[in-house]
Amino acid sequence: MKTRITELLGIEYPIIQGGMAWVAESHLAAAVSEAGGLGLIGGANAPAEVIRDYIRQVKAATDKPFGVNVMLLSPYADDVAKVVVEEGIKVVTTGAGNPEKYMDMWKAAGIKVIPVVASVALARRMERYGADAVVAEGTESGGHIGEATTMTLVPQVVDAVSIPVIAAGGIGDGRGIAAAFMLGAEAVQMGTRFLVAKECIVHQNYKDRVLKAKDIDSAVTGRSHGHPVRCLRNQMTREYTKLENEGKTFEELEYLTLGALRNAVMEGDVNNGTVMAGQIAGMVSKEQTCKEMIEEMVDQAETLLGHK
């Protein structure tokens, strides 16, 4: 499964594991990289400091390639940007927004930049301002979502750019691996399934809400104002739903989310915090190690692909 992304990335394995925030620090990171996929660890709304000390973890825990997804809308974005460049980072993925004012900085330091894009017009632009590949991810994922759906989005972007694209947004075996190859992607980035990994840090009670998720079980807050977010269903989604169809505002109905994910990843809080997952959920049903998943999938879709 040796691909473009492999190639400019180290990689054994075309595998890059999504920076989520609260989820992606330096245990899963270093997993998935030692495992021969890319780690990443997600910036989110983390100081620069928090994301330097990650970085120097995972350093420690292993010799393979690594990234840092930085969210462009944290008050910290500035400040990460240039934690990535003096620590020596060789990959950077974004999500939340346009990182073109950081991309002259991290092509000087030799940093392959891959933006995270929910649109054609997005990667077009990507493209042009020197993106070395782009993840078309689907509304499918978990988290913050675009409109487009894996299986749309992924052969679009593909006829659109000449850089390598990575697919995102519900895939969760090695069989979405193999769709995705047959779309025209040259990787795939995964989340979800990431979750339950025995080297993920996020509580028990959420890994097993993602284990016990039945294929109904996703739902999505925020349309009406435009702050769509993918989570597993419980109090807090049906609170906010009630209050959203009663026409409260973005700001009138974001105490309910403040501090939420974190609440759920680190205090085991799944009726009131936000657990975030993918509409793959309900595909999940074991606990693994990084080593033991990845192999997996990739014994899976080398098998569909033809490859064995």
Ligand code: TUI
Contents of the next structure:
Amino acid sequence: MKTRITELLGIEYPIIQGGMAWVAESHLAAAVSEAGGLGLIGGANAPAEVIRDYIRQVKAATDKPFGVNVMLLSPYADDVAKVVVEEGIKVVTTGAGNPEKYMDMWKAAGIKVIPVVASVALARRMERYGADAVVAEGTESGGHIGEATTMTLVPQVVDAVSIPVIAAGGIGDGRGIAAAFMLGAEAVQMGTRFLVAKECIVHQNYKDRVLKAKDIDSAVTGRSHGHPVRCLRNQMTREYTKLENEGKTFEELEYLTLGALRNAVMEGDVNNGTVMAGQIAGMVSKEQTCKEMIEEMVDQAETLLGHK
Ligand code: TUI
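What would the structure be for the form predicted together with the named molecule, given that what you showed me was the form predicted on its own?
Up next: the whole complex, starting with the chain shown before.
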């Protein structure tokens, strides 16, 4: 499954792990990279020095390529943007915004820049600013999302830009990978499947919620504020929706999302915490190592694509 993305990133398989906030720390990133995909450290809302530590831990654990996701809504985004340069990171993805102001600095440092986009307009703009590829992320994804589905977004982005496109959102097995390739993608990014990886540090309660989730168990909070976030339904989503309907502002409700994400991931509070996961959670039903997941998915995709 060699594509422009495997060439660009120097990876064996066209599978990139999502830079999930609080979840994508050094163990998961190192395991995905060791297994031949591209592991990512999620910058999330963490201070830059935390990210620097994660970077050094991944460097110590693997010689394979890995990257960092810079979450652009983070108050520390400027600092994380500099740390990736200082640490000699080779691949940066960005989420939840437009990374234009960092592009020159990153390109000058020889970093491969891969913005996550949820629209054709931003994909085009990123290509003009020198992006090496884009992740076209559909609304099936967990966490902060756009409106277009993967099925509609990916081919439209593929038609609009010349740089390679990575599909994300609702992809959880080899069928999803093969389908994404049919739409013109040259790699996929996956988050939800890796949530239940053995190397993933999220609390077991969180993993169990994902493993037990059904097809329509996710909900989107924050749409009325322009910050839609997909997570599994629970007491928190009910409370959020009620307060949102009462007209509470995004700032007033922020404590229910990012702080509560930490509580779900670290403390296992899956009732009042934010259990971010994509719509594919209903199909994620077994804990495996990253290597087992990647090998199983690649095998299935190659068979479906007629490569073997
Ligand atoms: O960023 C993500 N997913 C995330 S970030 C995150 S942490 C967070 N939690 C709660 C609230 C806010 C952040 C959890 N999950 N995915 C990439 C992504 N980027 N999805 C959608 C977008 C996006 C949306 C609009 C990117 C750019 C954009 O517009 C920028 C512009 O200026 O046009």
